[in-house]
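First, one chain by itself: the form predicted on its own, in structure tokens.
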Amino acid sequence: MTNTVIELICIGNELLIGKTLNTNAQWLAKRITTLGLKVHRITIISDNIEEIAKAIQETIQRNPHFIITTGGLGPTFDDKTLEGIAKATKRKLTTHNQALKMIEAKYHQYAEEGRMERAELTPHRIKMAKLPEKAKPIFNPVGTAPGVTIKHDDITVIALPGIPSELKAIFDESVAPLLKEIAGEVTFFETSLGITGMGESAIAPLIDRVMHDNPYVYIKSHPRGEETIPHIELHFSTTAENTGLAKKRVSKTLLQLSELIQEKGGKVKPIKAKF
């Protein structure tokens, strides 16, 4: 198991003005969680240099193993990731060879399959290859902006596009293989119980004693009904070392609770259990 400090920096106005839902701040937590690892903090911001660099500096001095971005990596005004990563690590932005080849490549592939006509290196298309000094670009297999790995002392900081699917492609070739090698064979284990008959607040107290019966399971209750019909659920996690392991604590920890609430006249239904 490790320690391992990750933090994520969604980056777009679209987020900061409610007209995209971060559905990828969702899928890169679930992802990293379940890999073994934790997610710190996830901030977002606008499509602003200044509060993009101010974002990895403040972000830099919490000394994060991994910082990962999302979005602003496109070929339009308003995508200034690299710009503010660049500022916040004092680096000049240069084009880079490989991340050219890599977008030349794209837009040959989409010319000859009929989606655009010319395949021209255009100054915005070139703009995507335009990498922080010392940055190294990741192969995009679904779009054409290929993501960005760079070293600043102790950190790791990895740049993803904004477009989900092209998010995906990239951290589950490139990126998880890596944090997954830093991880270890640990296992993320979940399961939920619903609850009925009984409040929140009455729930609370037995959720503490059971929580530090059982300091390696994480206990989060989600109410789910009305206070005058309460049901709640309950979330069960752990990390472990194995499958064994991490199965047999959320199970003692579950029973306990379970027995606990039934004697306070609650009842008790299994919803779900995952790796």
The other form holds:
Protein chains: 2
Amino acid sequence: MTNTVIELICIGNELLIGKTLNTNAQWLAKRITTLGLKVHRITIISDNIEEIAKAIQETIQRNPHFIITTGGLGPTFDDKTLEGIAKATKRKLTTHNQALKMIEAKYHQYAEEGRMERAELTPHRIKMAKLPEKAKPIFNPVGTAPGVTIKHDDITVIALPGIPSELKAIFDESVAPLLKEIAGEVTFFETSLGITGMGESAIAPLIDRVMHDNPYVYIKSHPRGEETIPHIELHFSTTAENTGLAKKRVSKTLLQLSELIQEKGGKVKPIKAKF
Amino acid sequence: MTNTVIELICIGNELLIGKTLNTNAQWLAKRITTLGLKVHRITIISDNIEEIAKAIQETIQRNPHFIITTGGLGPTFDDKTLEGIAKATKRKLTTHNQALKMIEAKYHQYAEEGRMERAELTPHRIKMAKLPEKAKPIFNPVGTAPGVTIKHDDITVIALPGIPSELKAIFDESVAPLLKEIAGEVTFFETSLGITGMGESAIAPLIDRVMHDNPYVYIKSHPRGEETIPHIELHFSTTAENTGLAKKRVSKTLLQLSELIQEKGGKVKPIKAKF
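Structure of the form predicted together with another copy of the chain (previous: the form predicted on its own):
Shown next: the complete complex, the earlier chain at its head.
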């Protein structure tokens, strides 16, 4: 199912005041793309419960297959993601036994290892186990707050913590296998060419021609520096039923465009793919 | 007017496949915050014209004062921001004389300086001057594609190029002065404290108490590493009518929380503000 629609919602004031660079969104987008699926939209909002609920409601109305949220699952007052999801999906928040056990086990482990003084479940720790009704906790292999998953009509909502190491661990262990199963053999393939001696506006009509002949390959030009110091990265990407087909399509397209650029006096050199 | 609502819309497939880290959004958010205003939401969408138009329509419905878009103003087929804005605001795209003159002058300058072979206006270059009706071009001091501004009812839409150097130059030269005038003397101030020897869930109730006593200061805890290797960054921020008041508020809050943390056995050290 290559037309699976995934939206990300990143929650955190630090992203809206420019304190934190949103590396979580990039990491998830790259991972999901590599798995053969597609992120359709990313929304970044503050830790305000009304804002979270509103953004989730609006996203639900666009009816994606998956909504993945990042941030706001911790023990502090401004960790409001689950409250926001509960409000948006008209569910109550209740203490989830399994989630509470997960959290309790973590604090006991920390205390036994001498890494934390007290193991008891304070209200701020119990807060992390308060899930929207019918939600399920997802085990967090490297931190305390569990991830959370909720089936809402046909939409799967997955809430991940904002701490990058925890987000990555939960995604790789519990979310990626699910998405890979949906994607099947479908593969994303990409590569880049570096062009010198030609500006973006001169390359544009050549891209038009080559994309017309190769409708499954997406070519995007990225000017590096000013347009007049012509150094353009051309990025080729495709999603195909298997790796062989994906590579074949990209190679054909790349060769055709390289020839056209060289005919017009441009210089072409391969750039190592960044994936 | 400190309740000015600003939304950013970042347009570009490269952001949704994780190829590019969205440094533009962070840069703009930080700049706008430093000017004393607030970014309420950031939306990231693909280069698809329907998606752009839909995201802009949805944003218009939330009725912010400003919508600032990034990306999609260049000469290639997938630079569709102006088409998307035109569609969302039900305007035609027409070649704007002043914009065309700006672009023409740039290519003549490049050709005279020997940095580009041909100065003539090809269809792909003219494309950058096709603006939604009643839009105005904004001079681009370092690149070719002008920025664009449109008054739509009470909303000011500002479209900036995606190339970081061009985005920054247009913003600083033409957008920042306008926003500064709106913000007036209002100032954003922030600083951070580093905490060791205490986990996030133990600091949480202390933050609650201090924020209750200091409602104008926002305190956010950022766990660095795992919760059990307790290194927490506490970030204090406020927006106030003047710098003196902002600093006074933050200092008072910071002292109060530091004392509470030290009473509970935590260690406090100042972290240099990152702004």
